[in-house]
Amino acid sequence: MKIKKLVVNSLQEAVEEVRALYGSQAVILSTRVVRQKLLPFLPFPSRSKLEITVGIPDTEDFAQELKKEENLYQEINRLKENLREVMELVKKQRIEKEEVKKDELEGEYSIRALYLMNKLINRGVSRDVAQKIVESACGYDFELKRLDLKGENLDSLVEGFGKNIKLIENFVEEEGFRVITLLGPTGVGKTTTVAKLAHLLKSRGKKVGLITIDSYRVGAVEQLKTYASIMELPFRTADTPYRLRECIGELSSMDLVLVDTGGRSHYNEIKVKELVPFFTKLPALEAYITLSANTEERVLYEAIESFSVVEPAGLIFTKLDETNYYGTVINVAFRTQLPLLCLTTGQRVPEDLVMASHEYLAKIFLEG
């Protein structure tokens, strides 16, 4: 039962108003006389009113409501059971499909080849990519009547990567003036990678200059400037495309100029396109998209597509030390056919940098 209160002038008026508002089932539970001021802000005068308490019976029976709730819970449980059955069916079909695929592979490849394929898959390489890489390292064994590796695991994997994964070769040895820039999302480690590359190039006898156009991130200019000071390299800051060209002109006596860019979300199309005026028609430009190896693969493809507003020369992968599933590096390099330049394995400058090689890739998949 619901309780309501009304203030009326008389009992007759109360009966009429209760019937009009709540129907004939409503009952008057109690009454009392109250004093009500004619004007609220004056202490007087006042007049007598009748306050009534009305009981309104519930319009629906409790048992009926309980029955409705029970039916609802039964329907929810039935839907859960149906969903569970569908999920089990899908899982069963997927397992059966994988078992069929596995049986087909077992009939086509040797145990050694399957072992190598599973090594790649367990580290995150897609099954189709792993099969393609291993197949490239196999020859047909007439005794086994299956495809088998031509050599030992390491040599075979090096051969498989060599036929499917492109690399930037002779990066350090290449002659002539060059402008190298790193593009990529926020937080992937572009600035520290620029510093590592600068140290590597300088240690190989190259004259290197550093420029930053990162005017967004707090402390970004100071960070690269500190690296430049430690390595005794010329350093410039450019906040406009015109100033960038001026800085490159000032450093034209160098062998290479490394340009650090500010991190931008690859979902922010406007911010990404702000990079285009900086690098349009810039001579001897090589732009490398820098990505984190611990990022979901489909996000990596989105980032590559976004930052390709400047034609990429290749890919750099950072933070290999922060994941055990670096198969995404192989998947992305294989599917995009963009060459790999280098990989970073930590934050230390200059130690944690490895120039990409098929042998190094093979070792990290076989040895970790």
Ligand SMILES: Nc1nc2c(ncn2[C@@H]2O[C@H](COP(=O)(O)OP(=O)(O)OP(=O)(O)O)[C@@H](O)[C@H]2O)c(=O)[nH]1
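Positions refer to the first chain, counted from 1. These figures come from a predicted structure and were not determined experimentally. Between two forms, the rigid core is defined as the largest C-alpha subset superposing within 1.5 Å. Compared with the form predicted together with the named molecule:
The Cα position of Glu359 differs by less than 2 Å between these two forms after fitting on the rigid core.
The Cα position of Leu83 differs by 2 Å or more between these two forms after fitting on the rigid core. With the core held fixed, the Cα of Val349 is displaced between these two forms by less than 2 Å.
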Second form
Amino acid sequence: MKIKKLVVNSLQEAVEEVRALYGSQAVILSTRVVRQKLLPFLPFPSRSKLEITVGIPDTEDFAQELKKEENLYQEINRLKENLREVMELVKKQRIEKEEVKKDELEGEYSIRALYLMNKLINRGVSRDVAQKIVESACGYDFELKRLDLKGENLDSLVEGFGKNIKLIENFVEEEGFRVITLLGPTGVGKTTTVAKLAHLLKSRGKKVGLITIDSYRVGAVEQLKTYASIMELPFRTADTPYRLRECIGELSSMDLVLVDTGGRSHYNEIKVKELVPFFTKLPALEAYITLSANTEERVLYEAIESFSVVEPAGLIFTKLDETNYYGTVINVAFRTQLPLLCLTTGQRVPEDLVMASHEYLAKIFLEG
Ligand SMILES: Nc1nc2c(ncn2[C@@H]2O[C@H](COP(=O)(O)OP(=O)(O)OP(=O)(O)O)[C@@H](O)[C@H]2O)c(=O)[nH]1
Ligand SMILES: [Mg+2]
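Same protein, different form: I have the form predicted on its own, so give me the form predicted together with the named molecule.
Full assembly next; the chain just shown is listed first.
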């Protein structure tokens, strides 16, 4: 880089001059105020000027910089490519491990039944669970001498799920005063789902009240309060079990009250147990453990175990839009036999909410 000095009247002039003389790649490295006499032989008067130091990059420097940048991009692309290959490999190995090989069960199941099993396995349903679900939709075909689906793929899957996956039915229609709460790990989408459910219930003619017991996290109260004011719903904050009972009493003219809780790590036993006094002996309570579908399955079981300090009425799965392996939802619902209430598929309130149904589940496995 070459260094030049210029004396100018102002910074504005400096910028213009540097650009005109040395092009847009030149940079002003420093500036300094200097006094300059009007006529050199007079002792005064003098005026202030600006002396600037300009750095002018050599063209080779540029070429080198460009080369470096280009190499960096190439390296990043190479890493991306490697990562993609590794991901493909992991995916392939995982599926190969689980996938039903035709010859393994060929003697027992028809090709159609095996196809359906693999559809489930490819989306993360465990092999034993997939086999159980598909088998429930099969009958013995004497001609084939094998178990075969009784209907088309979609109907069969609906039937298989129907016999193995429990659902909360008539959630909206249920009569009588109810207190509904969502418990679960941090950030899974409890508050957002409370708002979505509140909107759904209100749109079906229910009088809904909202309460939050999450006064711990900064902004948590405001988050639900904002939804409450948009939907014109009564809203309360309760920071003690006693106050929660009072708030529920104040909202007893409603059809139901939705209680939002603060997320807590399921590994923090003390924090999870703090929930117990809020919800014990609360009449007409329905507590739903809320889990993110993109969480590793064994972590989900740990969370369910931990949050079951309050007896769960069922499960909610959020963020189905963030995974392709929603088979975990089926595995967990099958193995725990806890009924599913609803699934959420995005951040939009109230749109991204689906009440769980066997048809919806079957469709996401067959149609994505
Ligand atoms: N992609 C996606 N994002 C979601 C979904 N549901 C909620 N979110 C986002 O997840 C983030 C956390 O949502 P919250 O509703 O605040 O989660 P929370 O469980 O109440 O969080 P805490 O109260 O801090 O434990 C927000 O950015 C939501 O927009 C969903 O179904 N899909
Ligand atoms: Mg929240």
